[in-house]
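The chain below stands alone and is given in structure tokens; this is the form predicted on its own.
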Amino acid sequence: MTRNPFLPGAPRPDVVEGLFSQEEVLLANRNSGTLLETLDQDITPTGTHYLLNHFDVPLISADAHFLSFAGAFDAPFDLSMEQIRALPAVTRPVTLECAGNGRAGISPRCFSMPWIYEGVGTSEWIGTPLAPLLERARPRRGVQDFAFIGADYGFDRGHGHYFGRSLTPAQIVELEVLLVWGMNGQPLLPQHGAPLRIIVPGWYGMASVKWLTRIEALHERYQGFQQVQTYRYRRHTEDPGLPITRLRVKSLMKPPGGPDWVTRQRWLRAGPVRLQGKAWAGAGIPISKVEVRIGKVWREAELTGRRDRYAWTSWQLDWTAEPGVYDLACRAQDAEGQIQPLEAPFDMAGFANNSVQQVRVHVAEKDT
């Protein structure tokens, strides 16, 4: 019997471990990951920055678009895109990672976008600080939440809704949220939220609502589907869960050498090889160390800096590769002492898997 996905409480398709269903492949065809070969770049090229869009991409005319400050404000107002672009502008490199990045490495796997490693990227976001605009709208006493509502509409588990997330007044004070209209020197592309979105630095990407149409001040906590029904850490089906917020410490390696088309295993000649990649943590916490495992031995890499406190840190390690087959891995540690685990931390929905990346490398003789 065909399931009706629009019925209230409709379940997602079943998952078969080790196999990806047609529905998961459809999700992967709509959403794309960062090319790992760009991990030697501080800024991810715009066309290769990862994408995770829940519903259809709204095509919105910037000339006709307005942002509304509504709800429990004493001085609500609307802003056109022309007025928004006239506000004091900042450009800030920020690393964004999808909360589901690494889901394919968790067992049992939950049905959703089957990310492996590529759901992360760093762009220079162009916009204006959000906090002064909220102050201008004068939130009323007792406001508990600010809801950010996008123009993208669809269904999840039979529940129709516009994608929305919220932040508390305390979080607005703590986080350096940007109201963004540009990316890497150009206007936002439609798939990245044009003409307007927010960026919440140091948090997983679900908080950075795209196609922003309305900011609503609420005297109660926001109960939108994407706020309370998902993006929560859960150990079992009855677990109410904890909200997902800041990024966990993580690192990735640019795969060295050349790839096999199907397996993505790597081939390179024996001799000097520079291994390099990126590491990051949430809330602007610095990276204190990156180690690279070659075979069974961990070696400390050199940290070569970061562009901003919310941008990833570059690292490199020089290796004299001898012939053989190697499983390379990298792991990061942040200034708070958090370190990447070797095994994936379990979560019912496969969220926030920050276990180490592994890359199989075949090193050939020099004259091969």
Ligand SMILES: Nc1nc2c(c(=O)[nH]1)N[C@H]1C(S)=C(S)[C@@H](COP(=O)(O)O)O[C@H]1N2
Given for the second form:
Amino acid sequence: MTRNPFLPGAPRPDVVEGLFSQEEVLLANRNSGTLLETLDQDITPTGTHYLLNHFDVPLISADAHFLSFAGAFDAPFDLSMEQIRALPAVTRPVTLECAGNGRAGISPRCFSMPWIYEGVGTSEWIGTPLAPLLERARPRRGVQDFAFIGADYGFDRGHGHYFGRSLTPAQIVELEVLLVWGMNGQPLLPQHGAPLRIIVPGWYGMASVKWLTRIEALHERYQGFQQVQTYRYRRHTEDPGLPITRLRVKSLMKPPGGPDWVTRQRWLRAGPVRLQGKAWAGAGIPISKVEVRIGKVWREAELTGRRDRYAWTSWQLDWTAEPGVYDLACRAQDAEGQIQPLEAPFDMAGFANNSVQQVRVHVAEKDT
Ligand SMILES: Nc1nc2c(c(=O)[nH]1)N[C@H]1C(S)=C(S)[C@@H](COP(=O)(O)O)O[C@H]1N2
Ligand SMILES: [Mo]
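Could I see the form predicted in complex with the ligand next, after the form predicted on its own?
Following is the full complex, with the preceding chain placed first.
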């Protein structure tokens, strides 16, 4: 990438094929993925939850931080972190997935964060419902959008901007948005948005703005880069696209056995093995079925728990593994009948690839 990326309209290398570039690997090094071996846990251990940070992580002192309600409110106010933490607190397990998760499985691929499977995790988020605070600030009649602005500034396609997203008043009513300061019993870590972020349950992660500084009520729709220029489903360059919102139905398996260091292929001793993993869908829709493919045969797994409306569900299947090489896959279906596709659905930016995960295992008679 030799062209000046700070000129208005500067193009990003768009779609590419073949090996990952240095720049893509740099993005991957900054944005770690959830360790798939933690998929037997309901809550992703803090520090192994995936990260997606577009720009630099701002280090913000909680003592000096304020959240401003600004723009078209009749009673705007600022809140210190102390005031925010004194609000009625709730703890909710919510599954967060990056809209780019699975991008590497789409060909040609978009030049961006090269997620394979790991851009998803579940945390117990600690915060307070946002809707009553918006009410308290008294949005003026005719407000169309609430913009959520983060403290992180950077460039994309030549546009300098603070990361920002918006939700309409109807979406605020429909989605149980939380204003969050804690994660798994601890204060938020800097890389997850400290001291304050929102969590938008049931939607892809881009909506859950981190390092929140300002909520602005607008009489028009918010036109921020992250709202209108990206996070749209687009099938070709002329396609105006549709905004990305709720999570698509998906499942993942904890890779069984042990890995080969570099290929990550799995080694298993023949005999009984419990296959297990997680399944989730958007907007609080329950998972109705998970199937596991062993070789060519699909078997139905047992759903072993549903912790909460917006958190993933556990599944398991007991398998007596015979020696051989197997390609395992898992596939979830939600209560509305949506089912994971076997092939990746094409999207220009590689968004929302919910096709099935493939795990190759070598089953051996005895230790090698
Ligand atoms: N301010 C800000 N908020 C942000 C982002 C960002 O880069 N800046 N990334 C978004 C994206 S794309 C995702 S997937 C989630 C990731 O949250 P996590 O890093 O805590 O897992 O944060 C969202 N909120
Ligand atoms: Mo994301």
